[in-house]
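In the form predicted alone, a lone chain appears below as structure tokens.
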Amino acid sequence: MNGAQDLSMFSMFMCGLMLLIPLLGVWYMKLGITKNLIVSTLRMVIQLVLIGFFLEYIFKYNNWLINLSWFLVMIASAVLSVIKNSDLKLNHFVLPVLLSFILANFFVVLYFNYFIVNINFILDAKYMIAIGGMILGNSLRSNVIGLGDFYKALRKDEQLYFYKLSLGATKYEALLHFAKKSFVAALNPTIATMATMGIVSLPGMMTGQILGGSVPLVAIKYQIAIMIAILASTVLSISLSILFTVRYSFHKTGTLKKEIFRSSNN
């Protein structure tokens, strides 16, 4: 099988007026977003055009201390994406999800790498920085939900937290209904994905992999072992993310501290 069909520039503009769709629908709704949308659009551009002549020397050159660096650079961006998008402060929360982020995600490429794919070098960088890459991107997502809605759900219902504690709860038994919510909001996109994919939708892994040239069978394969290496990644980032930032978002008297929020309001 032949490798997937070069886009020209003549696609690539015939691609960019698709972008009239979206931003007619949201001029004509308006929606106020439409400033977002254009930035949002241009920052995606110029990132991957940026990010593919990087990844050529990446590639090229094979590093273990590169491709290690580069891939804590990635975890490091989804660490800020994710604090950003919960309403939470930074500098509260940056090294505990930081660490966790990095204890999931390295144990979860590594694991894929060595034990999944049978690579002798599994710092290679078409693997970790592919697979990473991907896992990062869903586990991601899942972290804004799962941690967002924690510490929101412990802010707004704040009172069924100690009254769990003034029956003789732990401080993290207390919490768990709390997590337990949290937990089921992350999962859930993830778990419907994995239900209807195949039927409903054929995953970009899947598809990036049959356009350049495997037969599907080996895709298939690919698929079910990222989708599986995703839904572990998120567990475990979300787990140790609320984990370690417990400790950091109480005061000595078991209260919640209201600084660690951006916005002020309930």
Contents of the next structure:
Amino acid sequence: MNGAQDLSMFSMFMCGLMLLIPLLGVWYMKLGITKNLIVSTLRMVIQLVLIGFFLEYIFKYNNWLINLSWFLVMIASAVLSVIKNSDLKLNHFVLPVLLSFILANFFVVLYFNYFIVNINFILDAKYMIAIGGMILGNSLRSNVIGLGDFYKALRKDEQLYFYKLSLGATKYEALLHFAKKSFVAALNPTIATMATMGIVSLPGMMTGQILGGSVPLVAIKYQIAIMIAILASTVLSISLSILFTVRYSFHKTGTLKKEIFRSSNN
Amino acid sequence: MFELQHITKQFSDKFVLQDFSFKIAQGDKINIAGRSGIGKTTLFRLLLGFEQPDSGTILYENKALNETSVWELRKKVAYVSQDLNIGRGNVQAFFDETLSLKANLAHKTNSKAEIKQYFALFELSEDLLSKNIEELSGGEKQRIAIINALLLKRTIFFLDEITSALDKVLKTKVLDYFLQNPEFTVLYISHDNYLPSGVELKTLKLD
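Any chance you could show the form predicted together with its partner chain after that form predicted alone?
Then the entire complex follows, led off by the chain already shown.
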């Protein structure tokens, strides 16, 4: 592979110049998000620069222990983000969701590396961190929808849940209706993306591979594989997240604990 | 059968029940009365373990209702809620789902014929079976929820304003069905002041 063309300092300067378009627009229209935009841009630059140097070393040493640890750090921050974005309390959810993410993402990434990419060193930094990151990022998004919706719907439609319990349903039988709905909500975006893939947009991974020197036919094979891996990890992680958190979120009488939510209003 | 002993239940700063005691014997027909917002529904929710009393004890068959026995109790009581959010989708599938719960599997065998009978009794057209719940009128939904409860073949009924959307003839028919059966223990909330003939009604007034 010859790799993508490096961007010179002049290129980065020109890139910064392009930032003037959103910046001036936002300022001129008095949208009140100028400060946010600047802070976010700076954060992006600093975080990416740091991660760039960091990844240089990770790829250079390619040590299984470091790779594994870094992947765990990635999983942990994804889990924090899922919980933070779904109105659920961290202390109730962090352990079960962490366990769910570790199981789901490790399984899918290792399966991908071993059976699909067929590499000998399945903890290889490039594959583990790059592929793992894509799978994880999508698990994150689906879980914010899936897990968040599950508990939100339970709180909103508590009457319906009680009704099912009163019919003699076990806790799991009564929760099935809610779990099904949150699965659909979580999977729908990925299913929609797959249906337009390649026509509306070239997925990020393909773009990266093509710039990196892969021929399109190799790039699409990876893209197909990664989308299926994403579906698998989505289904696995949501199932496990719901299954594991449900154990801690209910009183023994079957009622939902109100203290698991950050906001107290309905 | 049930005994409430010195039950107190408070929501934020409002007392719903205060040092409330009451006994319910097998075969009782009890009309729970009181202005709206007084906590009539809360009483059902306490009996079904969906709410916990702040103090006091609920006895069910002479044993204190706890987190284990409440699950057994929920298999003995049929609860028809005033909330008509009973689910979505096909009506036949709704009955099937109820009867597919582990606790109710035994009642599945004859259900087709029974549903037919109940539909005739409560004046519902069988075409409704293939409709979706969300297409039904309030009165139709109410009767579907009642039939769903009857299919469970239970003998204790908690009925929360189950006739509010029915016309007078149907109201009488539905209430008679429950109140005239000596086997049934019925706690019901209703604003109709209906007095069935030959039945000894008890009134539990909350205020």
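The structure displayed is predicted, hence computed values, not measured ones. So that the term is clear: the rigid core is the largest set of C-alpha atoms that superpose within 1.5 Å between two forms. Positions refer to the first chain, counted from 1.
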>> Does residue 240 shift between these two forms by 2 angstroms or more at the C-alpha, the core having been superposed?
In response: no
> After the core is overlaid between these two forms, has the C-alpha of residue 26 moved by 2 angstroms or more?
Replying inline: yes
